[in-house]
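Here you get one chain, nothing else, as structure tokens; it is the form predicted on its own.
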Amino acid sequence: MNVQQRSGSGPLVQSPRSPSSQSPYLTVSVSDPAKMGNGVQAYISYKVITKTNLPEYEGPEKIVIRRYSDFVWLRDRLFEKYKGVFIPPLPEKSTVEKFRFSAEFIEMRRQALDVFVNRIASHHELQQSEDLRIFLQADEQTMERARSQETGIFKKKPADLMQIFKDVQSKVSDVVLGKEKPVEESNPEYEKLKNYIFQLEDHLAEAQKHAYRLVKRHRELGQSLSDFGKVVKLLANCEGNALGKAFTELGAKSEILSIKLQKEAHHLLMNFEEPLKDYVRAVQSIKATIAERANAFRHHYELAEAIKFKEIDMNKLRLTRSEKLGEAEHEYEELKADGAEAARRFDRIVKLMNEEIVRFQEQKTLDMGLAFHEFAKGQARLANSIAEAWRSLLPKLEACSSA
């Protein structure tokens, strides 16, 4: 239904193809960020425009206003309901006040949110979500009510969450101290998948760190050239004739190159560092799905063990002709039903994950290919501009040095 393409002026963006009246389509864009409120209550709102011919939607076009917490709500709902599916990641929420409302941060987040919602809209299962339709169509009051009705762990009170974390900490301690051995799935393909994901996260994080340094270096060099250009222009005022003119032109070229470096730093940030950072987040989302698979396997295993113990108890009750046999048989049937449901849930997660990893690798190949192509193209463009600028000055500087 949808294919990936790149926005002409932004970073790598997964966007559906142009609407066609002959085939089903669902296209979404996140645009027009605007600051709302003041002080600690201030936030950024976004215009979310949906165009579709799908019958379950209210019309061919819908425009709603959403804020970051609405995107978080959608992500959490999908994660709760679609076990085994790699839920697209969200950009981080900046806690540094001076960066929260900077133009660059706002644009980076807007583009990341656009990628997030389009990944959902183009996913064959997630695009059918009722929560996605609410997100894309509901008015602000309805959206706010939906956010207040969160499910699962997201609905728990802080005290409940603290207890959950204490329980997890206790279980981890038991495993570390040898009191309890973790129940883990023994599957060579699954182990291979986990190793691949963990290694991929490390390598992507390292690549993103160096991409950040490249952006920083471009900006620092651009600033240095700007400062140098101003000083050389002042120096030119002290000179006359050919040397003064050469210095003036040198200062002007330095300032022009400074602007080019700053532009290339921004291009590098949006088209290279951000896609790498986005895939670091995507891998972390996959790890959350892996944890869900581990939980599903553990639940299935524990129920299977409980069924075995219940069978032993029933045999003992039969031998003693106990009056509790009927109650035990009822509990046994309930356990068998729960066990069968747990097995189906686990099998479904495994099936979905097998499909998801293939889709992820195919998309990663496209996205990383585009990101590194943008990087190389930008570096070549910048190198040519720098070489051309300095080359044009050589005759005048050579004339001064030989005078």
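Residue numbers count along the first chain shown, from 1. Whichever C-alpha set is largest while still superposing within 1.5 Å between the two forms counts as the rigid core. Because the structure is a prediction, the values reported are computed rather than measured. What changes on going to the form predicted in complex with its partner chain:
- When the rigid core is held fixed, the Cα atom of A383 travels less than 2 angstroms between the two forms.
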The other form holds:
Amino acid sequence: MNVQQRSGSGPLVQSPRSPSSQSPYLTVSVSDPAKMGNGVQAYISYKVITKTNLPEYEGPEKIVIRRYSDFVWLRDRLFEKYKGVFIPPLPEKSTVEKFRFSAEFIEMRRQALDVFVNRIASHHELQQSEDLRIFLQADEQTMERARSQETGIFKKKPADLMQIFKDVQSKVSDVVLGKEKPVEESNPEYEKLKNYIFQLEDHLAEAQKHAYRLVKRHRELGQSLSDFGKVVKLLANCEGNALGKAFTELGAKSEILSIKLQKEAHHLLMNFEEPLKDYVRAVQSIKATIAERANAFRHHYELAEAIKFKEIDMNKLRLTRSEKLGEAEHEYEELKADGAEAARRFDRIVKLMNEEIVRFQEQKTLDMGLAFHEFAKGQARLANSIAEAWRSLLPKLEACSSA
Amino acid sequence: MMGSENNNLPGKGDEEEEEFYHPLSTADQMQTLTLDGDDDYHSLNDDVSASKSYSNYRSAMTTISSSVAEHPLLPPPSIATTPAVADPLLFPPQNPSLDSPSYADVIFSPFHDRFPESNGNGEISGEVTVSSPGSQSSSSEYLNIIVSNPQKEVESSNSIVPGGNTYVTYLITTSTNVSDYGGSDFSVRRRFKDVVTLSDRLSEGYRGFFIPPRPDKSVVESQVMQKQDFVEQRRVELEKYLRRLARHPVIKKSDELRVFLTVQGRMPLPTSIDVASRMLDGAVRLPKQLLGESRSVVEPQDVVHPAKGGRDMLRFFKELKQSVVNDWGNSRPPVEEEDKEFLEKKEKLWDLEQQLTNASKQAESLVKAQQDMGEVMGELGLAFIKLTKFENEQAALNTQRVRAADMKSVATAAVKASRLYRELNAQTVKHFDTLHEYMGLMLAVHNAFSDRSSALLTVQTLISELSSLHSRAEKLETASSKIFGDDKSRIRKLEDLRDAIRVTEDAKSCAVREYERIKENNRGEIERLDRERQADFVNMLKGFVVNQAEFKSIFMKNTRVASNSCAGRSKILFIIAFSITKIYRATHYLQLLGALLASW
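Could the form predicted in complex with its partner chain be shown next, to go alongside the form predicted on its own?
And the full complex, kicking off with our chain again.
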């Protein structure tokens, strides 16, 4: 199945509790888009079918109905909980109203959502997520409740809001104190990676843009051939006998080829341009993870700084035998615990990212290899049909000149 | 500017001009794509169908329009080594007396310009020798014309205005073996005004023929365009025009053309005095005519010229009245266009004109769409090449190198495709040129048919005139028979009338003869048009179709190579990776594989 190929390493969950000889599996499919509601509030719903033999999940098969915002919820929850992992990217929200319900857009989105869920299901960390279970199994009301809790400003928990304020605060004070650059890791390899990611995004975006234009050109050429065919058929009426027939044939072949071109345009869109776009999205997701790592680092660094200052304070208090010493010692312990926690979090992110990068590169090599193969195959096929179609006209034309 | 094309005339049915192409003589025209290890052209044989006709394409395919040379992506030209198996001059076809060229000959025409252009220096690279296949008999005639070397000259007039006018002259070089010309090479300088004169004289002298229309005066364009561009554009148009004249079976034998091409210095053709002064002359004469002081009857010799442009205003008005009577009068005109066949053909030709216009427009947009496609392909290829470089430079893992390699093969295919499209388009444009040529010819057809109708109008007018003269004469006679006595003035009037009747009778006979002559010209030309159009369109279609098929074949082979390399790597990677990760949850095995395969 195309889907499985794109997610690379197949669906695999090793549950330590399963004694059975049957290997554990978890596959998901997103299908049957259906328009729900009316007017401005209309939206598309998808059928999400889960097939699994894992004990945490209900039954061999479970079907739920989900909409795009549910997928967004899942992505956001995973992003919060699994810092350091490259969360699979989601297809974009549609910006142009006109295309929101076009068949092509819906199909592209469905395909992308299918890939999204399967990638999560086959990621050894993410597949254990509670939120994934909720997403795949909860009934619609539960899902809606969960989703609405996360919308808007309530998306960020109070602790997160505090963190944001602190970040702004420190940024401002940094600038005021003359420390313009925010605190960053001084890890040359990591710097290289960041550079790589940022540049990669630019290159990919350009390639994707051209891929999209190529699709458009295929459509335009198809249209042009169709118009040409029609006109040539009319011209056939002005000419007699053999030549007229030749013109008619030419017109007919033009129209056939026009259809082939349209088909190839669609094929290119789905199997070449879309994977490229997916690649771009993946890189953007990595950028988000990079930002998270930077946050974690800064947090860890600031705590380390705070601990240092606290130690100095404490020693001062010790010397003066102040009664505040006890309190200070208590705070010091707390800070150290926080610091250790922050350090742990940061280290975990670093470790995860290292694994993720390797996985990402391998995944992309597979994905792109397939996409290029499809591209070349499609083009070769198209060129072949075109060559054959035109060649088939030669006998008729030969008849004309000998007539 | 397409500097160096080889030319070939498609099957023109009978007679003279068959130009043949020497594939090997112009090495600089041959280019092959030399993007890593591509033997497309040489291996074309293997895949292409075994039929004899296709083996001829081999050599033709290696010669691609040199217009491609401007593109930065292209490698420098190299000489193709495939022999020209079907070179007709080396292997003359079995029956040289064949009217229509054999299929092998026709193959070459699609790839080469029917109307080869010279570059501005008066050279056409490649040989332009024209001879019918295998035979060098004296019945084969040629008339080759090159327009080149535009120069500014000052009009040295004796006018009061100092400084004078500047105008551009063009060097017109002719080489011919037509005996009437009395020589084989000529070189004259002509300005555009001379061309206008030539064109006017031809229209007068060859009424009823499909005379190729001359280039426009382009008054606006000459002001708006850059001087150089405009002059170059005009040079090209003049050359095309003169060559078309030289190809017309009747016109090429004309004195007017010969004089234009050969006589040094000022051209001895009577210049077309502008319409205004002619009308003025006519207006001056008119009152005299009405008062009977000047001749009011049409002289027989004048009858062969149309009334419209001439000095005889009275005749012009008489014919105008006649045409009104024809259209609005209650009675039928004295003589009518009865030739049903002609009327049918005329209708069909107008229909053809309409369809040609549409086809021409669609052909242009098809070419544009093809061009756009080629451009985007190239850009896509370049973007991927950049990506490939980037990945290779930054590769920290082997999988990246593997991916870069895949990308490179696709990028290469895309860039090659882009080049192919460019070349394909250059050829396609030339093929569709046929459509545009015939559209231009339609104008000539319109003119020829209006020659016919104005000649008919002259006949009709003269017949009406005659009948009115006769009735006036009758009236006078019956009147004089009633009244006795010699009424000197009446007798004189009667004599004048009888005189006028005689002259008008003569004029009428002349007019009728002229009309018949024009009808005959029309008929011959229509037949020629149908015949030549048939052949030209067949060639156009063949050329287009063959072109497309060949280019697409090459394209297909290119991309198949790319697809195999990607498929191979990714399929095997996938299979192995999948099976390994089924057993171990170890992603580092993939890395190992990547390394293995990168060395693949």
